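As structure tokens, one chain now follows by itself in the form predicted alone.
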Amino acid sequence: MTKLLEVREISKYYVHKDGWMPGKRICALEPLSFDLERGETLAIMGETGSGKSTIAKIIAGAERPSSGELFLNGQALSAMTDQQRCRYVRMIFQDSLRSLNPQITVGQQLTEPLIFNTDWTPEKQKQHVYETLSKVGLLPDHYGFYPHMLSSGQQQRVCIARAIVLEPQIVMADEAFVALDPSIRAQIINLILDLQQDMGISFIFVSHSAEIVKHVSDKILIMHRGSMIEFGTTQALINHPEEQLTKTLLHSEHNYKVPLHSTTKE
């Protein structure tokens, strides 16, 4: 596998002001480094407020790091235009319905990224949207649907279609499947695995679910209070965790079971 993403000593600090008092510097993310290979899936786990979503936002470009640098295929992400970064790194959000525009059709929402990031003709854009809908298990008819006309599972499939429509190299998913019914969740996770196999996309999951993480991830990064406390292959962290928090997160009895098919990772 080829090294795709290199994260080097990224950190994030915020300044909290309280009235007239000088701002207090708060550390949301202490400097950390890790790599992601092409075609790999990385899971980021941790307690609420541990900094895992901050990492996801920095990689996706929604937040800028206070220090450090990220490299994609050896090129600094900070040197890329927003248009370039948008093509390479895409995100699936937690609330599928709220992340979709209720006033425009599915087809229009999938076409928008193509308008801004390609020079394709309208006919080629429409054909590509049809093909993308098919990849996520939707029909050409769904092109003209509005989000409220779809089930929650179909809405999530539209969000996945929007994430892959530009054929990115990395897709981020920040607790994207937590609100779904367990049976629908299993279908969506299996869809993600199929897309990864077909398109060679690398995925980064922020998740609380040990069951999902064990089945889909190649590597796991454990966060605690803004610090990376453990990072390694999934099997190594499941079988030989060094930190008690890792053991707790990966062997929690409260994690739901997900019936996944044979494309799951070994």
Ligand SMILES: Nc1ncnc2c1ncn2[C@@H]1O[C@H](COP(=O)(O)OP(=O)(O)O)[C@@H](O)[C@H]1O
Given for the second form:
Amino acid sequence: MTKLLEVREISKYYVHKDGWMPGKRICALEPLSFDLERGETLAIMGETGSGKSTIAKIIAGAERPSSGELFLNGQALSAMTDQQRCRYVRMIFQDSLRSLNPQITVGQQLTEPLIFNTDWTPEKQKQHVYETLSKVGLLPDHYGFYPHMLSSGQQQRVCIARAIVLEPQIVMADEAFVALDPSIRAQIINLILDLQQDMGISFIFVSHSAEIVKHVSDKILIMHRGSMIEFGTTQALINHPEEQLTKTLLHSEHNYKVPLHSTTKE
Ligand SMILES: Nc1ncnc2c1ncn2[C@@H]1O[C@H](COP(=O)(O)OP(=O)(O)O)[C@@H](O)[C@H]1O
Ligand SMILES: [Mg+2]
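Can you give me the structure for the form predicted in complex with the ligand, which would complement the form predicted alone we have just seen?
Once more the chain from above appears, this time first in line as the rest of the complex follows.
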């Protein structure tokens, strides 16, 4: 069976322009490779500036790698149209709440991806949006609400609904839940675990919280200054970390104490 995601030797350079001086090449990502199976959850950890967001953006197709290739279900990402890629991979951004359009209703925000990416009739689109609202724990009434009428937890649910409305195989979240207060964050993470079970979605998420990472992920990728220094199953990295940084990141307990439900993958 083909793997869901194969990352092969991807690297990323940025050119920093400094006035009239020739651009300085900054290596954001040294060539790295890893695989992800269907339904698996991958956590990416590392210090600020280590390349975590760069990996997330490349997988989501928002940035092109400088070299290397990614395969989704055996198909090269670079050979796909935006429309094809949208149906496979969706991203929940760091400032996801601000990414909601204040001018249009929740129902309209969720219908937009369906208009652009499917040939469904308006009735089918509407029905699918209602089903998606219910999957993320919102009510049919929320269809007509504007974002400002919702609590921050409900707005986050809309962001998740928008990410899953096209039934993707991978959802990426780049530190998307940092701003939420701990009890809402726990609800959102439990919602993601439920969606994963119901829809078989793979999650790739960037997080600093050892507690959340241990609770949610099957595999962990550790970044340090643009290089992948460790990659393995959550259990292996907790029990037999090879790198000091892995130990530090996974055992730091400045983390949030959140009441998560008891499906821990340790
Ligand atoms: N658009 C960009 N232009 C230039 N440099 C960038 C850009 N995006 C990221 N970088 C640089 O690449 C490195 C990795 O950044 P990033 O992937 O955002 O790290 P992280 O998410 O781990 O904090 C950093 O040194 C950052 O300054
Ligand atoms: Mg980042």
